[in-house]
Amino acid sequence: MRDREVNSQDIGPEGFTGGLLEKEWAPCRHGCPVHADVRTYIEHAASGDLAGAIDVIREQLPFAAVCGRICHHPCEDNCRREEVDEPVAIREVKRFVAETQGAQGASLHPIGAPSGKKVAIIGAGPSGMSAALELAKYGHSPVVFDRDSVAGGIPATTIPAYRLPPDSVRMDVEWICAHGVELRLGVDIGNDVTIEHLLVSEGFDSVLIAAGLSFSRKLPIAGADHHRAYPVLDYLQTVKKGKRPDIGDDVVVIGAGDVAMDAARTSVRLGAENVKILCLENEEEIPAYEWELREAREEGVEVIQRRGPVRIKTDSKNAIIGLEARKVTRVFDEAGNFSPQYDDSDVVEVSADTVIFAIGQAPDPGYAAGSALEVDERGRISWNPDTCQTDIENIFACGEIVTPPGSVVEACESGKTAAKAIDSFLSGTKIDLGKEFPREIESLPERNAENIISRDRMPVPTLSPEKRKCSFSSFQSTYVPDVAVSEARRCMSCGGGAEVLIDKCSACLTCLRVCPFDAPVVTDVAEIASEGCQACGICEAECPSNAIVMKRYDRDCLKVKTKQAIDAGSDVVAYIGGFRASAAEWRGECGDELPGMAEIYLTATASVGVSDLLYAFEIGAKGVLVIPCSSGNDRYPMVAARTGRRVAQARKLLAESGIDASALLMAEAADEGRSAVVSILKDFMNNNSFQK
């Protein structure tokens, strides 16, 4: 039983396949708590289409930058390339995008009517500004409050700039502040202005409660007020500023999250010779991310495994000479809660001069002097996340003040979660923050997996450990252009591939025949699931009943561009197997392109039909040239053998009507770079009567 149906009338006359694309999504979408449209951008990127490839990023994602830097990628943790091989690197196509295009290079959204409406945003940070984006966008006008001097949050003050440049959180800031979002810096709510004053002297109608969780958390054991005995991020904080600690030469982090682990790695940058980090935790049940830990690891850091902090030792000096650490036989209860527990009996010393709590952030609830909020002894505050509503209605919160601890795209999802809130209660509308996604593309079957050709995920450049320990300069690269696209190459196009319009088919078998990956099943019709399609468009080309549709561009969108190349002035039209080709061959700037000549790349050459040809003369061209790659190196197989079947095709249906078939000729050259495939269009322009 089909689950969906398609007909003529979805993509109206006009061809528009858009809608179909809305009806599923890939794994990698359902995957990202912001749900950015991954296939997309990343199909944008691969064209060497950077202004659209971050349009399309930053339509559901403010922090683009950051997150190329930092994000944690639960994309590819749900990329079915896996499947294949390796997932795509998304984060790292995504960083090339976002630092190519800068705070510039993205178009501005659309900003709604004003509203009159005044919404005051407690916390610059991912979520807070998130919020004022979309509030902006509503139609509100939002002021940001931040007792810090930068405007971005922990990224901003806090994140080693070894992972995270300056310069990625500021373009970020400088594009959302476009939208006519207004920054109060180094105002501290709750000391300086109270949200009382906000709401009753300054006007404002609302107010958003994004502050985060700011303090590091202290063990109570003794010795814990020593002066070289840091909360992780006091001590994060003040090296971000450019100073240095005090700290000597053999540092102990205490914790093993990914906190835990930057403030390790800062030590070793700040020269202490010898780093450890003691954990409660076992190698499976380190909090960290598996690259943190390995990254540490590579730096010299020594982990402490199973060990649980009882007093810090000083000497008669007051000076720190070691950590006192008991045996843990286990972390967690038989229900998984944390419930840590101790043999007393099992007690060992840490050598250390210097010891950083690393155990977990809380909020600081000073926010909230001087107000009605009621917080509790944790600096909590009483929040309905079906609302995003505090005890006080026209009060809000997100983040971390209200959820649990998490990512900058978490963080983005939260303070757009509670944009859409307060949109909805200052236009006197019920908040209804239901939310249903579109049916998940399920895994690739192992029948259509076998046809995928195998492409090794591009390396992203990295300074070795012995390079990168003794600065604080990012110690990961961004890709160049090429390597970029031919990364975003990799992905398969889930979801983008071919939908058959049930009121054409007619069951010929033509497409279970022509698909080389084993994807179509027919019955009564022709059904192209998309757990199997890999969006080549050889069906579509050859469907004799125009059946069927690719979803990731529009019908006739080939014959579109090739009007406006013929309009332009063009008299022969080249179409070209992009998948080898540079970014730069795809946008026309190598500076060698002929006059006279139209280049169109494809992703491939798979989906030029006989009627895609034919138009071309129909409209005015002297001359058509197709360049595939050759067998076995275009992204999908058998791309030239069929595409070779419908240019002979072609050129017999020419020469039936009087016109010289010379005039259509293919050559598999795509593949063989820059200079190949220009001696190709030479020898064509020059060797046809059409230029006599």
Second form
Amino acid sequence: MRDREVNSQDIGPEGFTGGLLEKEWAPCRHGCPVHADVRTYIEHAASGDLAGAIDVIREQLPFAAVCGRICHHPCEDNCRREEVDEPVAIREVKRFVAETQGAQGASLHPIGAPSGKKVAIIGAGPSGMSAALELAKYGHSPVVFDRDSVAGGIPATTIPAYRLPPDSVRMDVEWICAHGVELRLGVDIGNDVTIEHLLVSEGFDSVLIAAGLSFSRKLPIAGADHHRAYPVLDYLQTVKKGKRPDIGDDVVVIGAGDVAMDAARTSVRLGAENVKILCLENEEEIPAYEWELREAREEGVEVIQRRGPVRIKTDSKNAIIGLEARKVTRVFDEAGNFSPQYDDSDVVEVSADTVIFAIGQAPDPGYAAGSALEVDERGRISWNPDTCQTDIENIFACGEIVTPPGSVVEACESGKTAAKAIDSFLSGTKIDLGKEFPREIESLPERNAENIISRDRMPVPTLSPEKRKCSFSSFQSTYVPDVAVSEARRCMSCGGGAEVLIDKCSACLTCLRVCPFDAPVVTDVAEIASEGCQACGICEAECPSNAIVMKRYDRDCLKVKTKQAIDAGSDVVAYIGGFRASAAEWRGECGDELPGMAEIYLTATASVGVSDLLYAFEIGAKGVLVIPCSSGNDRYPMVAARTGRRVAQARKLLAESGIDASALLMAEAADEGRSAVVSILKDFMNNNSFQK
Amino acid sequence: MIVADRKPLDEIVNMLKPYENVLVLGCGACVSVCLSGGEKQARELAMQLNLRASNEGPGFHADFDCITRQCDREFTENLEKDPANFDAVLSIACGVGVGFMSELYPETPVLPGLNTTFYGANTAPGTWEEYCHGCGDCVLAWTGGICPIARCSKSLINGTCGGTHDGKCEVRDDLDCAWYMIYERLKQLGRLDEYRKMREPRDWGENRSGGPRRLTHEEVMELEEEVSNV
Ligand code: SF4
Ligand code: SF4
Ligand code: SF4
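For the form predicted in complex with its partner chain instead of the form predicted alone, what are the coordinates?
Following is the full complex, with the preceding chain placed first.
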């Protein structure tokens, strides 16, 4: 028995196939902690539809602009394009979309009927704000408190501007707040007001603690309390506020996580001549992302590995003059737990005049003061991951205060989950956070990969280390529009391809014979696995039994577009392969469009069937042009040849029906630029005198 | 669809005499539908042959397999048994399958287990009747949908002949007279004008007498490989 059996009832009314997309997910979507529908938004971007793209992104990911800059992009790590050449640059496309659209350019989510319930959220970071958005959508009234004067949490206050400029955070916060999320900034819960007060006197029905980890840990070594021995968060926050901390020329950062990299690279930008990272780990064990470490090194940061600090040395005037560090013999024990061991006989002195401790963060449990919450000696509260509740049933928690440290998108996920729990609690239903996901599409079989055309990943414009060392402005700029759409077009539309309706298949073998990727297998009926299908649509257009539907577009969508064009007064329709076309062309915004001529852009003309061509004439088109890219230059192999066959066939059928076959033409030119396309369109209009 | 009928077992046994190791090959298309050449029939026939052989002495063995259609090359990839490992294949497809398999396995004798009889429809459970002759020049438009080529014993195009009686054919009493049926049907449709027309002699060149026939659909014929740009 096949894994997936789909028959014609499953496609629902009007040929709608969207539901089939939820039967399996591409691995990019699986990998994304909030399960953003990556394939769909990348496809929108590929067709220049940025408004559509941002809405799909924000459907799941409130911090779209922030994640477009700094996400650790597990989607890309999972991307199946890796099996052909390199993963799609999903994050960069997202950044382009989010920054181009801004907060105003994204639709707002619908808000549920007001429940009359108020929820206080402590912490305006990604998890708290994500929870607030969800609660607003459920119809509750979320109020977010933060002791800082800006909303956005660590991304707003701490992450250096060269990686994440304040504008990106503002965009996301502004969009979230537009859903009716109230912000009360500069309020320190536990100090200015207590949780008790919120619940009892201010009428909140529930509290969500999303306070994050705001203490940087220091080591209990001699000299750690020196004024030039900084906890990393204080250091980075001072800089982000535009102030200059007192540092010298010889900065040593202790730790090798991403925050340590931020501190080191910030120090370089502040002008420190020698910046060193000192860490327990060796090259393989360093916890920072590979690219963070590489970029830090490019900027001149030296990395001293397998050394543990013993004491900070000062001179007689109490100035720091160095750091003693002993040899590390191991960092983790056999079970992989952190358990460093040292060789005290091997101690070196590392020159330093400034030391930054970047060895991890801890919660600041100040919010609990005056409440019934119990806090342990490490500042932790008890928390039930199945319900997101603390010991007190209407006090919930989310984000890094209760989960392992993670990235922004993981915090968003945690916040969204907590919001769901709170909603259940407030509506008196059992909290059930169980999650089940559709099957994940597996790797690309070699025989299907053979004919996929390899395309280089678009590089991100990056300033040279010399230039970026002196500046806190972004060191990587976003794609220009044409590059962004080209990169998006590298996506293989995993899971958006062909589905066989087994009750209609007559096992004629046509799909197997026309597929350029050898995806269909026909036994008693055809089966097309998403693993191999490239979603080109060729088989759908050829199947004699109409037994194939495409999951990423409805069967009749081309006919619908054609009808709209004819109804709007066009006489002539051009179906244009859009693989090499600009976003402006796709959107019909070039300004040189011809009156009476509708240009319909397609992923590739491979999806245009003979029946589509006849349909245009049937509903009144006087002429139809089909313009694929020239042979070998299209998104898929054989598109021009396949399209040519269909046009020839349709011309034969038209001639038989008494329609002059010259009213249907094909020209392989969609890859030759706008002016070539326009001149073909003009010639066609003139030769056939279609003009009104 | 194509209707075919099992050959008498004696004839098959005779045909297989020179061979010891035989593959009975069924077809999942028409002959499965008319219950003569499906996987089940292939299995049954192999069993019959083995039973027969065990009475007549050791040496002979028949195995079976079945594919979706014996008239499409690709389905042979789904064969579980390789015909090359057998002394002979007994195909219980229609003659098309037998002929096509012979072409695909030139080293192996492919023998027919069925007699291919006609193009027919299922008129009652277990009954198939001839409706079309595949003559290549269809006349059903003016015969009320009843084929005189297939269903008139003499393939007349201007009927009836003098042998019609009480709606039956003179050839056999249990045969309906096709032209009588055509007349009745056209009357029912109010189109007896068609019946009154004298038809010109047919060009039988579209039939078999024009040599083996071929159909091409250029729009789906194989494409030349194109060189991909990177
Ligand atoms: S190719 Fe596209 S759909 Fe497939 S995994 Fe990569 S981004 Fe996702
Ligand atoms: S082309 Fe259509 S009918 Fe033919 S095998 Fe494929 S899915 Fe089945
Ligand atoms: S959509 Fe394209 S890649 Fe997928 S099975 Fe059909 S022809 Fe092959």
